[in-house]
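To begin, one chain is listed below as structure tokens, in the form predicted alone.
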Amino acid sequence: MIYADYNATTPLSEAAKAGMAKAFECWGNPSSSHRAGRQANALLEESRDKVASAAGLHAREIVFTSGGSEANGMVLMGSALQCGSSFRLLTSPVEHASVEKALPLLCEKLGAQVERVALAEDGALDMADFRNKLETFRPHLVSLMAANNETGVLFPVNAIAEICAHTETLFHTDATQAFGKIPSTDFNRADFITLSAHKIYGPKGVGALVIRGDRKLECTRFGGSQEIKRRGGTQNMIGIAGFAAACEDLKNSHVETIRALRDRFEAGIKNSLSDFTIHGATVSRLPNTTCIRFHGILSEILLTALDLDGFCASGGSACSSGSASPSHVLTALGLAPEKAKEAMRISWGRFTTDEEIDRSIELFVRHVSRIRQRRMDRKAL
């Protein structure tokens, strides 16, 4: 099997497995005051320190969650509830489903107003439009992802954070895809930051919301006073320990090696095939991601053929897998729905090898050529 869907999820690293095993032996409730509880609490705070260190943040700013989707929801709903019906949100048309699908609720049930920043055709954020909307719309919260999960295109998060700070506007970034693939100093100046463990070789079901300094959010998860009263509920200590170990292991992410593998794959495709588009290739993007569209071939057909040969990739975000609808990311960039359905996302990772890249190029050349030849034969009839 050739696994090329690291943006959907990553394999569990040995470091994460070891961290989780440690937590299995520390079974107390971290909120309990007896010895077993204190041991669990010590592991919890040690884990918080490790996540904070990897992100270049303070431990007291880390709130553990069940993952990136929950963290995104906490920011949106917590901000909206705090502001009431006057809440105004500025976002983009290519955000993760956990943001995009929350907008109808915010608008219809809470009376929020939402505006979206325009994008260039290559997926880059239109900074002139951003500045204009920031001035005219005057949002309470700006929510813009650090890296797009389908195209890999990067938004200039720290520049946005600086602009928002000057206007005293709170800024949230979903850094789920960026964390571990680009330096944390490229995105860690936002007021709220979403992180996830299973994108950095940690376990699924755990992540974090970074709440900087004294920023305020209405609580949306009730229970005890866990997570500095930000999120009630007993912490998932096995997941948190695995998340922390994965963070500590980020020095082994081999980002530049992965970038070279990605570039090698794209060069192989360029040298062997024609009539395709790599979306986001002309702007800054994640080092591991290729969003490619072979003109005239539905990604569903190509992916099925590749899967039979053991190649694993996706037609877009894993959160929209199985949907018959075209990618909202690509249609937001101006692609017609039928063309958006031709796109597929290929994302490499730490365990990808040179041999897998070469084999992948062979598979793509074989199947794309075969599908196109079959169509030519049909037309000839």
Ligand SMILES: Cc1ncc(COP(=O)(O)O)c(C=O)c1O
Contents of the next structure:
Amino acid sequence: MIYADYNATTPLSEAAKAGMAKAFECWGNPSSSHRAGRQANALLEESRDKVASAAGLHAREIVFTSGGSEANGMVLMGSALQCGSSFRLLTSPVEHASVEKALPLLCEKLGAQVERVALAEDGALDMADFRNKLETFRPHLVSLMAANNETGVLFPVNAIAEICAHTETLFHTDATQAFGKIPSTDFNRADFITLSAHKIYGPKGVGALVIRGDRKLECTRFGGSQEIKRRGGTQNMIGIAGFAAACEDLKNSHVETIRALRDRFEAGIKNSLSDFTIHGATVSRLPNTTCIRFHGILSEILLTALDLDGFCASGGSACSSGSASPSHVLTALGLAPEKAKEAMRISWGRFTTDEEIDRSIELFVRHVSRIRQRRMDRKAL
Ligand SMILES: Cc1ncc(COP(=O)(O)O)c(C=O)c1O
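Could you give the coordinates for the form predicted together with this ligand, as opposed to the form predicted alone above?
All chains and molecules follow, beginning with the one already shown.
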């Protein structure tokens, strides 16, 4: 198998497995005051320190969640409830489904108003439009992702954080895809930050919402006083210990090696095939991602052929694959729906090898050429 879908999820690292094993032995409830509870609580707080340190933040700012989706929901719902029916949110048209799909509820049930910042060429954020909407729409919250899960395009979120701070506007960034792939100092100035463990070789079902300093959010998860009353519910200790170990292991991410492998793949495709577009290639993007569209070939057809040869990638995001409608991210780039259905996301990671890149180029050349030839033969009949 050649796994090229690291933006969907990453394999569990040995470090994360070892971290999780620690929590198997430390099974007390971290909220209990007796010895078993205190042991679990020590592991919980040690884990919080490790996540905070990897993200360049204070431990107190880390609220453990069930993942990136929950953290995004907590910020949007918590801010809307904190603000009341006058809530105004400024976001983008390419956010993850956990943001995008919350918007109708915010507007229809909570009376919120939502504006979206326009995109510039190749999926970059139109900063002039951002400044203009910040001034005229005067949002209570800006929510813009640090890195797009489908194209890998980066938004300049630290610069945005500074601009928001000047206008006293709260800023949330979904750093689920950025964390571990770009330095945390590129996104950690936001007021609220979303993180997820399973994109950094940790377990699924755990992540964090970072709430900086004294920023306030209405609580939307009720239960005990866990997470300093910011998210009720007994913590997922096995997940959290695995997340912390994965954070500690980020030094082994080999980001520059992955970038070189990704660039070699793209160069190999350019040398052997024509009539394709790599989306986001002209702007800043994640070092591991190639969003590519072979003109005239539905990604579903190409991915099925590649899968039979053991190559795993996805058409659009993992969440939208399997759905008949084209990805909202690609249509927001201005692609017609039929063209958006031609796009596929290839994302490499720490376990990708040179040999896999060579074999992948070979597979793409073989299948793209074969599908195109077959089509020409049919036309000729
Ligand atoms: C940008 C982005 N945000 C949020 C999420 C959701 O994270 P989780 O799977 O931890 O809920 C994902 C997952 O694909 C993502 O790519």
